[in-house]
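The data below hold one chain only, encoded as structure tokens and taken in the form predicted on its own.
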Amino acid sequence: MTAEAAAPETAYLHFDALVDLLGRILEVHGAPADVAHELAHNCASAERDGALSHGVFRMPSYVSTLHSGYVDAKAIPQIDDVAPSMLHVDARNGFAQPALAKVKERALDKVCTQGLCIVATHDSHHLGALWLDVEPFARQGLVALTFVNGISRVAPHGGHRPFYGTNPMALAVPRHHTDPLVFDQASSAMSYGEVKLAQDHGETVPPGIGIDQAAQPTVDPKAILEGGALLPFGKHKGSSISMMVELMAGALTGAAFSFQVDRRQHHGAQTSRSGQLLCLIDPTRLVGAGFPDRVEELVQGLHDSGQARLPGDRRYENRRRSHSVGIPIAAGVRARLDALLDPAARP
């Protein structure tokens, strides 16, 4: 929802105020202050950028998972220096974003000395937007690429039941005197959060998004989420990309594959316990200072071909609007957030 389309009862919160509110909710439900801040900043950033499926919509999932005992919010990541340009992170069943925050400086040190760094994280829970993981590195002049696998919700091409996670990936590259070029996309035809939002709003989804329990095409989000499955984008091509993400974020990090994630013993758990691979590259080691020039060459070619909007443009527009007028929070959403400040609240 943009500010212009917001209902009259919508209030506008400053970014820091929203981070504070979300952080207090997470602390009330057992997250340490530093972990709560990382997760709250991630959720508020997604909301600020207009990605509602990854914003405050996710807060009940965080709270429910914290109470389920499935995740250890107090986990201290173990970081192992395994090679001159590689770090291996055991998140110890904690959240992925705090683990990334812990390893960030060591990863940047390796990029400075080696020109690149690969960070392989396993036994972690990622519930946020991936562009927020890579964009900060691009603002420091680096190329950043990441993969995350998760809970099995996507049937492989030709399959009839969930097997892959939505398996997102994100890439960020620096540009001259403007925001980085960033894309963040799931390997599924639609993200789980978007399908869940459609269900919550009583809406249908477009054809080709998912199948029901009988493996028949459906536009009913409830049928997809309850016994059915999402589909990969681009049929066999998206299915192959899902497989790539499983190999990069699951096999290469030592994490579980999506189909191996098992939450059945933890009622209310809504996160995955899987892995993330992050690749950081200093482009100056390969092409000197000219890499942003090549990016602009590509961007200009895209514009000349007729593509007016680049990946990430809409998020940046929403971000600028939010900085100007605040982040729109509907009255009903604010009421649900305020209710979560009660330690006894259960989504």
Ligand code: NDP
Given for the second form:
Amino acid sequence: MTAEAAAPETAYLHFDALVDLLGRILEVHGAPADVAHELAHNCASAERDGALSHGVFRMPSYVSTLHSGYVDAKAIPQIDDVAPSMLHVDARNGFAQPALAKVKERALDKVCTQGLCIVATHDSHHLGALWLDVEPFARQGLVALTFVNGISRVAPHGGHRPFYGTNPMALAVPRHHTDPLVFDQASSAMSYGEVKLAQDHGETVPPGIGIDQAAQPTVDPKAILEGGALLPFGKHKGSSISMMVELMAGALTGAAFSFQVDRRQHHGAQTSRSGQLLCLIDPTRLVGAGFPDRVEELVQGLHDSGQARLPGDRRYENRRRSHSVGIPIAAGVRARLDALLDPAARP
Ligand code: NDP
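Now that we've seen the form predicted on its own, could you pull up the form predicted in complex with the ligand?
Below is the whole assembly, all chains and molecules, this chain first.
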């Protein structure tokens, strides 16, 4: 989905105004102010950058999850300093981004002294786009890599039912005098949000995205989401990447695997109670100040080889456009957001 398909009745909101609106919605439905701000900032950033599957489209999911009792929005994460370069975070059934915000300074201290830090978070709910978790570290000169597991929606290669989460991963590295190089992708052939958006818009999805209840290939998003399953990208190779994400974000953090996440007792819950692994590396410890030069060398090589568009280019371009003209919010979307300001709203 791109930010370009704006409806005629579209208003252009300033970033801060959108953060404020989304934060008020989350507070109305029970999130404490700091948690509401963190999630609102994350959601508005995704919308600003044209990552629409994790932008304001997710607000009903946040509201619904808050009312389901599945997540504890007031949870205070417990941070254990388990090794010179490791922090183990128990998010205590709270949201992942506020937990990351709380651990950030301590992680950076460890990177300063040790050259790297691994932050292993479990019992956390992540409903955002991952690159927002890593890009800020690359702006501080670090290499940042993260994995998140989630709700079982993806059949393993050759499998016939949901097993893996859509299991995203993101990497951000610093560049000279320009935005970090970031890639951020689900390990499913399409993210759940994109398939849901296709369903909402009455569209089909391309072949190879999912299977139906009978494990037959289908382009019908409803058949994929209701009884069927998404497929991993790249057949067996993507399936193994998804397995890696389960191991890194689930087994290594102490979190549930995606197939163990059980929301049945919590009607309306739309997040996963799972885990996140974040690895931060100071490249200067390994290769001195030359790392960004090597990144440029690689980027130049990619351009010379014919890859004009790099991962992250689209989002940065959308961000620049949003900064100059505002974030496009269609009238219907705005009306649905405003309706969520009602404490009685139940999406
Ligand atoms: P996309 O397939 O849209 O994009 C994946 C990556 O590929 C991006 O870095 C993108 O850059 C890049 N890219 C896309 N097209 C090209 C191209 N033609 N040439 C070079 N690079 C390209 O993302 P997904 O659908 O896989 O994931 C969408 C979002 O969903 C992600 O932000 C992810 O973190 C999030 N997600 C979150 C989950 C959670 O549990 N919290 C679960 C699953 C997904 P660009 O961004 O510039 O387009």
